[in-house]
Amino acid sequence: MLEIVNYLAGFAILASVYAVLALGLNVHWGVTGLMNIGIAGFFALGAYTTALLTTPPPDPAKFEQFVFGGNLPGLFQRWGVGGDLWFLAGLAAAALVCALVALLIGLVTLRLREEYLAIVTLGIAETIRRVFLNESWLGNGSRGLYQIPKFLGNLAAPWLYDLLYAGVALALLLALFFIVERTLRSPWGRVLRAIREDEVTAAASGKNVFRFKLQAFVLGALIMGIGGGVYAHGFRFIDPFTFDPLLATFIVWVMLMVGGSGKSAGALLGALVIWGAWSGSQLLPGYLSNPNLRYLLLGVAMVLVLLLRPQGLLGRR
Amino acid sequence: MTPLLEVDRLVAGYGDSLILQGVSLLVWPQEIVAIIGPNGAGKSTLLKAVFGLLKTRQGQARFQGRDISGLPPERLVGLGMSYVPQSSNVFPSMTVEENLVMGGYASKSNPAARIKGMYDMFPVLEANRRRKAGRLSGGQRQLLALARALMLEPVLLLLDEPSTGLAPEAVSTVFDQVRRIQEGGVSVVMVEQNARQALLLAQRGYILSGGQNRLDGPAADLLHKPEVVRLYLGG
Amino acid sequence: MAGPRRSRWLLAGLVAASLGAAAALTAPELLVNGLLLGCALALGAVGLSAAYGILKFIHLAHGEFMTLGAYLALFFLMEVLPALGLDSAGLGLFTFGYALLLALPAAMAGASLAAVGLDWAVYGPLRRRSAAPIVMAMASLGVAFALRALVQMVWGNGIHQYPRASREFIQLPLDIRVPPDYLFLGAAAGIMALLLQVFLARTRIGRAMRATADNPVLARVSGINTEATIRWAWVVSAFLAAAAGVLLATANAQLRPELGWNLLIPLFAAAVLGGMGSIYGALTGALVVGVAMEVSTQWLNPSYKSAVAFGILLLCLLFRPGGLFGERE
């Protein structure tokens, strides 16, 4: 029963994760037309962030190679601030970091081609993948980051930590869900809409298509840092394999992709979908449940989508 | 006689807007057709639609006879018919000979001799044969695009805005050579801005409007409508 | 007029002169190798730009077809060629045998059907739809990750090795030692390079891609099929990524199932400083980029080769968004 309800919530956690990454992406793609293929690439600035913030200092009697631990759990209780207030300060470090790397990357790319975002996007999340397996002093390289502290801890028994941290996933998801939903319906979210629909009359009627796309960037990508703070405190553990193009940046796309790209609760219902599919298959018996074969599905679905359904589950044409 | 190109009341345009809503022309054999009217009036419009470049809605078009409605330009070309768009109607990137060897790709014959025959018509090409097309002067590029539409020896030819972006030189040059086109057999159905010089080339114009036929008649004649010349010939 | 052409030209040559010079004072052996690998990059570039400029999307799933390209040779090597009685190892001066000078136009044919296929399946009905470019790119995505995880269906997703001997470097001047299967990189893209530029300028379709690609309407109404000219592309495309997976996999000494997916980032860098859609241009981006990714792990762990190209990329795209040979944005 325990175990079950274990699995249940570690699905959660995970599909509320990819939730928000679609979240984001869906600012991105589905609303402003921005092809970002290097999702891991935020997925994992917000993970490391948040993760070396509040991690403890370095143990060399664990041979740990990494040299900067913030242990902001420890500066809170010492500054007398409780309610693991630094859960916040993390997430939003995490933001603000994505926010910045989005900036700089936007002010080359997005007066460019469109594609040339994607390339961009695509190798600046294989750069930031490569640095933190290799620059272990960074990120302690491919042994990763394995202390990363439970938030509200201290509330629940640690066989029911898993449950508690779905609930405050789902918390976190929701209020994001709603942020977004009422930031794309003002007026700014129907310039963004403009410029996808066209961005020559956009211009015309004297919108800086320029930094509305900017802007959108920063935002999107902001949202997809908090997936990764929300993820590293839910697993406690990272790594830089967890940030593979595959598991953080494809299967977004399909979930974006299937949900109905342009709506928010498309995103939510695609990566419940595919979340779903991907991890129930896992649970398939004999060939079915080969990984390759999951991949290939996973291919496959994104183009069937692109070819015979646009618009996603919940989009219309 | 039966017309070269015979179209009747064609419908057409782009997504929803149909910018043709009804046009009709006809051209016969060795004759030079102007036809002017206000921007937006649909005279690419109708070459493009002529020419299987857009799809046509409703209505026809003949050529010798034959329906060819619908019929993609790669058909088009095999039949006789050329076209020579407004802007970008050169390859910038190939030479100029090569531009020409591509205006032949339809025919699987030898394209050397025709190469020749434009080089005597068009002297200045052979004098930069091996230049890029990008890097000619916007005369010498509107006489390559001449040329190219020629090498299949077409008996009618689609011009479209020929003298765009030209100074007045190379304006009598184009036309002059577009008279010397229509002297070697060939029909013309030109769209010109340049509305006084296109008809004074011209033997019979049209004017368009909205989409719609407004006029039609011996060149000669619309020059000295009244009406033409205050509303298309500017004064 | 000559003026920004030379000018262009002059650029390019001082990049690179300066970025030769560097490499011949601290590291000629790197130099070396790097232009031999920069050669094998050239061909995955050249079909990346080719396609670029004639389907006017980014390809995404190119790298899948260098990977396919090699896998299907390890095929022929494997499975099919020992049956002929062919040496497998140990030609001469190289490592493989005469069995892979037979695999490597296979494969190369083996990718072009492929890509030919994903065209009649993939894009070319999304193309009769005109969907936007950036939406085909989202596509080829998807082929990517199909392609990749057919390969690793059939062959797993370990390391694997075409047979091979083992053989001396060569030892050339200056103290320089070259894999030998590097020299036979070199002259067998230098070679393709060459049918490449024949093909180009002189046979019937060569010419229309290029037409195409100049100007896609114009080559509609001197006559020429656009489908037939796309397939065309796609089959010069695979053809050329498939020789640079093959080369790269013989080279190597090894074949991985992310061959063509890291190689991604390198090809972009090559075909945008070459100005995306100019074969020319990918043709030198790609020296340049193969120079400096070598070159670079004289100071950097060579993990960080693809972080060089990707550097590069950046630096062009900040100064010379059109790439060195290209038009300005």
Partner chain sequence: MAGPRRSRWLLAGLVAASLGAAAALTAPELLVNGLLLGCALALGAVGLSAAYGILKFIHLAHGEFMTLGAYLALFFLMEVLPALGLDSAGLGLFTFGYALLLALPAAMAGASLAAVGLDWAVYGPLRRRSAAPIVMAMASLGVAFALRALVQMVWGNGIHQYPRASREFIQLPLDIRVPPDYLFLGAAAGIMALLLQVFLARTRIGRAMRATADNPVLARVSGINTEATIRWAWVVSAFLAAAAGVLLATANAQLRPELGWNLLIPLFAAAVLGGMGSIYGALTGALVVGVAMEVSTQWLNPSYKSAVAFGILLLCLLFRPGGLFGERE
Contents of the next structure:
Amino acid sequence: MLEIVNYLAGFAILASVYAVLALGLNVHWGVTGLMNIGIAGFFALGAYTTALLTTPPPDPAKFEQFVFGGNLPGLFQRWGVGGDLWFLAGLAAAALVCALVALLIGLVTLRLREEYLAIVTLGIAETIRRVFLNESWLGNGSRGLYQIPKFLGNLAAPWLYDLLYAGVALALLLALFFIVERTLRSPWGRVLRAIREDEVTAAASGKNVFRFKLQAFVLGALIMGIGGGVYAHGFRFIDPFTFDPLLATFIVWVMLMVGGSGKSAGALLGALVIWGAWSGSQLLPGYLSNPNLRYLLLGVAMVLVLLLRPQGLLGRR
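Please move on to the form predicted on its own, as the form predicted together with the partner chain is already shown.
Next comes a single chain, given without company.
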């Protein structure tokens, strides 16, 4: 029984994280038309930011002590952020760092055409991942960061913690969903949709297209950073390989395409359907559970959706 509870809790946490990433991508691509292929970069930035602020500083020379017996508090604890407020502070820091990085990237790249923007964001995401991989002083290199603290960590039973944290992740997802939905239904959101449909007409109507694109890019990256923070405290271990482009970028695009680009609810539904299919296929026997086959099936599913129902399951008409 406990194994089933643990599996469902882990599924709910990861599905919530992917739904948050898909929400951010929907702001970029589904609403504004910005082709961001660097989701993994913002995902990694969010996770590493909150992890570095809440765990002991990495010391590759004392790896065993760091993993198994390090007692130094994280920066937030040393700064007096007590109780469980450090968790919210970590998420806020992750969102802020991703927003600042997106602002710098957007100032340089958002005047590029779609295909060039996609290439640049992919390159930046890989650069971020390689920095964390090669600079051991920053994130402990390929060994990653362990002992990331638990939110509500006073609960002794691991299965109970996983279950409650799944509830926290779902609550954060719903809060982000309602905030994003209200924002996109505002006049500001309608300008973004106008830019996606016809950028020239939006500019002719007196809208500063570059400024609106930059704001949308920062908002989407901020949301992705929160997803990274939720992931870090849910699984309490991150390394650069966690943010491989296949599982941190490609699969998020499939989720949005299947659920429905342009609809926040479509991003949530796509995350649930695709992650359910991905994690459920691990239970299949033999070669059917092979990750390479699952990647192939995801690609086929995306092509079929684009051919047969390009608006997705819940997409706009």
